[in-house]
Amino acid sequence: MESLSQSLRRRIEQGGPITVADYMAEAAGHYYNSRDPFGAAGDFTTAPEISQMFGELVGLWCAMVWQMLGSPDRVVLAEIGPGRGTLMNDLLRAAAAVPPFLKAAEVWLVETSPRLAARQRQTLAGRDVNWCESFDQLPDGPLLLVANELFDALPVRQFEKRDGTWFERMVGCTEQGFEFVIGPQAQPDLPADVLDAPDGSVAEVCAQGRELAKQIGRRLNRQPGMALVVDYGHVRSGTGDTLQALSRHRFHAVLETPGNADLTAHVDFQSLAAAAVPARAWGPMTQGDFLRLLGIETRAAMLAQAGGEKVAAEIMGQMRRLIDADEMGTLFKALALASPTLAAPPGFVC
């Protein structure tokens, strides 16, 4: 059977050069299509996987923006690129703090690997739980949306700027293996004081981040709703190179062995503001303050009080990696996405 490096070196060899987010496209369906990439055992690991406090919070952020919606009997709640359920899991058992919000929730989990959607079974066993393979299946109604570290997977094209000139960085390859080469000239969808960059920048533009999120606006805009995205990135639209790939929790080289490594980019989350419209925007806001105004800290002390000492130094080292500066805490944002006539949700300020 052809692997995957094979098939891209075919593909290039015939038809030249491929686009990064090509690359990208093709590396991140056989990675996830092929393994459990989460935990301890996988590449990488998420903030549901570090400890159960973020889904328990990210359950009562959508219960209180439920009753913001008028606590309507039926509610669409749906996470997008769920990984293994685990956010899900801990979301809804935090949920039943609020039975009536429990009740009302119709649980969608957008997922398009068979594999993982198999694991996401095994961890919801017992819950009723839909699955479709993009946002645009989910039913009608009122929605509550969360998408957790979905928009860095998502293919990005990367320009060069040469000579005053922008460039869009292509994928070849040699007998060596792959490598980056510039292709045509290119006039990438960005502000113009990203535009106006020193000639050697790079600039990356995510055009399949961008649809969803005006997929997301529009629902916004039609039906009632929140949605809310966590992720890495930059709060405005800005240069660099930040692709890069995750192998065993280690970096790994872009280009090599496609498809056996986690390949991600930092989120533009002005891009995805704007893409939005005319969805209201609200942040985005540091990982770290967004946890700490849902109530992190105060969880963290009871579930300490709970167990021994060593059960309360395990909660304490996960509160820390999720909220300090040092670890998760600044790095990744949350962006909320709302129906433009709603208040500010739950953890922002205007």
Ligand SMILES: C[S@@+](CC[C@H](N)C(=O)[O-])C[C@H]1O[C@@H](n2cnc3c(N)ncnc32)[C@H](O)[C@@H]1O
Contents of the next structure:
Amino acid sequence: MESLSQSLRRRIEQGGPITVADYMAEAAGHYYNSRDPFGAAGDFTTAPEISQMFGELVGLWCAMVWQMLGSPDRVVLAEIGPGRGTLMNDLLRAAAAVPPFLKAAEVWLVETSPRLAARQRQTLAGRDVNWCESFDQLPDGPLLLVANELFDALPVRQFEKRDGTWFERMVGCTEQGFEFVIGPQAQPDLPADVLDAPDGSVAEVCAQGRELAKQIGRRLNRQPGMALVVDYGHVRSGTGDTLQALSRHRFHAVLETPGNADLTAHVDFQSLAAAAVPARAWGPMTQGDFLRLLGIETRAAMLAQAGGEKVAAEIMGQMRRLIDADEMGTLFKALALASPTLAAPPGFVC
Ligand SMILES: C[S@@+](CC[C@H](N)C(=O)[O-])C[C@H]1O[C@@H](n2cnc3c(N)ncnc32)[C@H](O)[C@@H]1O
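Coords for the form predicted together with the ligand, given the form predicted alone:
Then the entire complex follows, led off by the chain already shown.
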């Protein structure tokens, strides 16, 4: 069977260079459907895989938002991009502390990779869970949506400024392998101050992420609810080549071995919030502040006390990874998208 490298090469030889977004979409589709990439034996780890506390606190957040919605008898509790299903599993365990919420929750996982959906079925065995492949397939009703490290995996287009003009960056190929080449002149959909950047600047646009934020915003304007987006990225739109590949927890060349390394780019939270209007955006705030406000220090102390010295050291180490400024605490951010009439979500201030 033809490898992804071979089919990409054939595509480029027949039709010319492809956009960085097309390359990333092909690579990500293959990547997530050919392995379980998480944890020490995989390529990268995520907050729910680092500690149960992450999913538990998100569960608490969801229970509080459900109360803000008036404790409806039925709420669509959905996660998009659920990985191994670990976050949802921890969330549901913590939600057991609020039995009417757990009873009201109709759980949905939005996943494009059949392989990871099978992994989620294992993690969540015995629970009543539904799957679908896209956000617009979720059933109607009050909505609680969680997306952790989904948006960074969605394809970005890249643009380069040369002699005062923006051009699309494309992926071509030579005998030796894939390479970045300069493509047609372009007008990236970015704020004027970003477009004014000096020559040599690189800018990124994640059209798929914006489209998803737009769909979420429309839905939250029609039906009550909130979405919690946690990811790594920048508060304001800016310039910079942030596309990166990780393999076995190490940086890897972006165009080497397509589909065999995790490709991500920083999330532009400003553009997501703008795309989600008329939903109201709260934050983004840093993951460290968000988890502290939700009580991670208290939860860690409880878990540490319940175990021995070794467990306590592990729990404290996990907490530091999630909240310390030089770990995930500052680079990762939490953004809430909410129905416009709702008050501030738990953990968020005006
Ligand atoms: C980096 S993983 C994050 C996993 C999980 N949220 C976590 O924190 O461990 C990205 C997840 O999003 C899924 N995914 C990628 N593109 C998607 C899309 N367009 N819609 C839904 N899921 C998607 C992947 O298959 C994978 O489950």
